[in-house]
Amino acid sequence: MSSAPAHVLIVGGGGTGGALAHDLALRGLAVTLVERGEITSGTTGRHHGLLHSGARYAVRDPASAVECIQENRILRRICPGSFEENDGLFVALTEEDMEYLEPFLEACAACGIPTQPLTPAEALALEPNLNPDLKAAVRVPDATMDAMRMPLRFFATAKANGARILPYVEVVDLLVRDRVVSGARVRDHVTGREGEIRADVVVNAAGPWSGKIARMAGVDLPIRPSPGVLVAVRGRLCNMVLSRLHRPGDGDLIVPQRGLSVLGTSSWTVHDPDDLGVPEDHVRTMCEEGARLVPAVARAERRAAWSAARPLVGSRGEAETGRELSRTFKTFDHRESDGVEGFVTITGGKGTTLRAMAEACADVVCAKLGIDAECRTRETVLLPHTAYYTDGR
């Protein structure tokens, strides 16, 4: 008679969550995945709903750069309908912007993101809301997704493959004897009870809350999190992603989204990632600066500000305003890093790379658990988000 497999806790029902859910439930564990509000309702929920092509970050940040365009390319494959393919302009409007194209070109090049640079007529042709005092645009592959529909395509699969799935259970408390995580306690909200999970391995995947989980099982996670103020005004100013060809900034990125065309975003760091606030001269800056880029942004109606925190990887110290660390992500078996046994954080990245992060993980939790089960997920493609209602029907 077989032994039950592996069962493993996951806690954060964000994209990440969704996608280590599927990957793990390919391989055969038992999973189960415990969120405290609605599935994808925290930074997955939140953000732009850009696919990136990686080439914001090929200059600074080759690595993130690198998974991102990888990624891209397998999320348009196993989420086919999930994403609008409309590209994406880098556009300069200064003469110092003019001295980042050819650096910017070069890195893309470096990294296998694909270019085609414009002339300001061509560009004006593709998109006639621009500033017209352009001096250069480079096509890149980015595209526009929905952020909660399409993770929740990783939830459906997963769900069909035999995962647990149990919104609105929040861990209170993690379940630790002789530095070994065990399990975790939990609040269900709507019924209002607590009980116990148990689990061979808990897999922290709590994105900006991820260093309030580990401090849970006595773990200090190098995790800042980095809010970004995000507005949306009506009107679809734009048809393709549009973003300001320098460094990385506030305010200099437009991203469509059917009716409404998002601007973002600002970046600072904070203790707590329930505590962002919507500052109002960051969105001043943001349609101050969108406006730069497409003129109309500046008569168009508000719709909404928010923010949303990322959880960025690499500073245990101060940092001033998120910009400078990495959006690469990182897995922690926290046995390696902190002598505590049966628990691993996967944290960091991006939207773009949810699958990566869960591939790396995943690999983490077999190794740890003496399973050779290879990950799937590469070519698997998922069920449509209308699935995870549904029940795959």
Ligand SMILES: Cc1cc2nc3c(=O)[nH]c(=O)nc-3n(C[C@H](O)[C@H](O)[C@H](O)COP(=O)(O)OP(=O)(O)OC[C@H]3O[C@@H](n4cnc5c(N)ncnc54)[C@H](O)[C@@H]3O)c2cc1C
Contents of the next structure:
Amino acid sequence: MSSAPAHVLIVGGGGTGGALAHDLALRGLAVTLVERGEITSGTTGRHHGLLHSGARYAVRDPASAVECIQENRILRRICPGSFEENDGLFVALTEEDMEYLEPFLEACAACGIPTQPLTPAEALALEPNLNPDLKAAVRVPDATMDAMRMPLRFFATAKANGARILPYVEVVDLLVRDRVVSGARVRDHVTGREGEIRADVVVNAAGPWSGKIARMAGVDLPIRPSPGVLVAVRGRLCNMVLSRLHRPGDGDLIVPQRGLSVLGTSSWTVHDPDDLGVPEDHVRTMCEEGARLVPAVARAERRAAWSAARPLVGSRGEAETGRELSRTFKTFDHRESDGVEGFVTITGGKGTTLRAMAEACADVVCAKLGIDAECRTRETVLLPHTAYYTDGR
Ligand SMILES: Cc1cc2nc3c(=O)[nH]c(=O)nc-3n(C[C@H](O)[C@H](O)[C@H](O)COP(=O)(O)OP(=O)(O)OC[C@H]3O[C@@H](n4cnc5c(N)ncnc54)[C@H](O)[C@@H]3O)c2cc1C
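Shown: the form predicted alone; wanted: the form predicted in complex with this ligand:
The next block holds the full complex; its first chain is the one shown before.
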């Protein structure tokens, strides 16, 4: 006699939740994912769209850098056609930047990130709009992706494998009794109805909102929402991803996206991820610093400015700007960390590491449920993003 598969409820329809729905569906579990807005409407749909090589983090955050280069390679394999394989250039403009060159090359090598040092003339031949006073540049395997469409491929494939994806359904409370989570109370914003969804395990994949979801189970999660401002200007001012060759800082990144150039980003910390704002001084800094890398930024017309919050793991403290917190990710089995059963959180990480985050979290979920099923997401080529809308469900 066959018994019904274990049921997992995922809270949050960003890249992390989508990749987890895909992983668990492939392992044969029953999956429901609820997202309070449209799929990818949180941080996922608002980032630069940089497929990180990991070079940005190699010097100060090698664990995150290694995750990025590994996932960069896997994503190119399982999401063919989703990336502009344009590479990135780290550009030295000052003597201080030049002091960063050797440690940067050494750290990239230690993390397995290929680099190609270029002379100023070679860099300008590749990117004629670069600041002509540059002193050196290093080519790395960064790339541009569509921040929404790449994750949508995980949702499309999860759906095709039986996962239930429910946008506009918000978790308003968790069902908790005797420190056991058994599901969630949800509100459907389309019908206005409230109801309950029961599950064997509830996974909190709510990104910068994961602290709020955890509090519904009486859990104090060590994460900080850390927003950053992004500015899009009209015109494709570069074809490669351009970064300053120095410690990650404000406004040191330009990502070409279709006919636009996206300038980023800043970093501060907040308590409420729904209340970020777009500080005008940050917008100014993005434009000023961007113009140091590519002088044409100063004359470009502004298309949009917005902000999004990172879910950074590691601190509940007040003082951080967020830059000092690692970009790596963490899975919390709240039975181990807080004595609360049936509840797991996956948070932190990057858009680039969504698949690895899902694998680590699915391993924890399966171990909790006593399910012995291998992860298959490294090899499974994903459906195109259009399949999310066209499968007739
Ligand atoms: C400024 C900035 C730039 C970045 N640039 C890059 C980049 O170029 N490349 C890269 O790889 N990474 C980048 N990142 C990091 C990346 O954006 C995030 O790591 C990633 O998007 C997080 O995805 P997530 O699914 O964990 O969170 P989210 O995408 O935020 O998903 C969480 C979801 O939970 C939903 N939710 C919240 N509360 C509830 C509830 N009660 N009920 C139901 N649903 C709920 C939210 O609506 C949201 O959609 C950037 C981050 C920032 C802030």
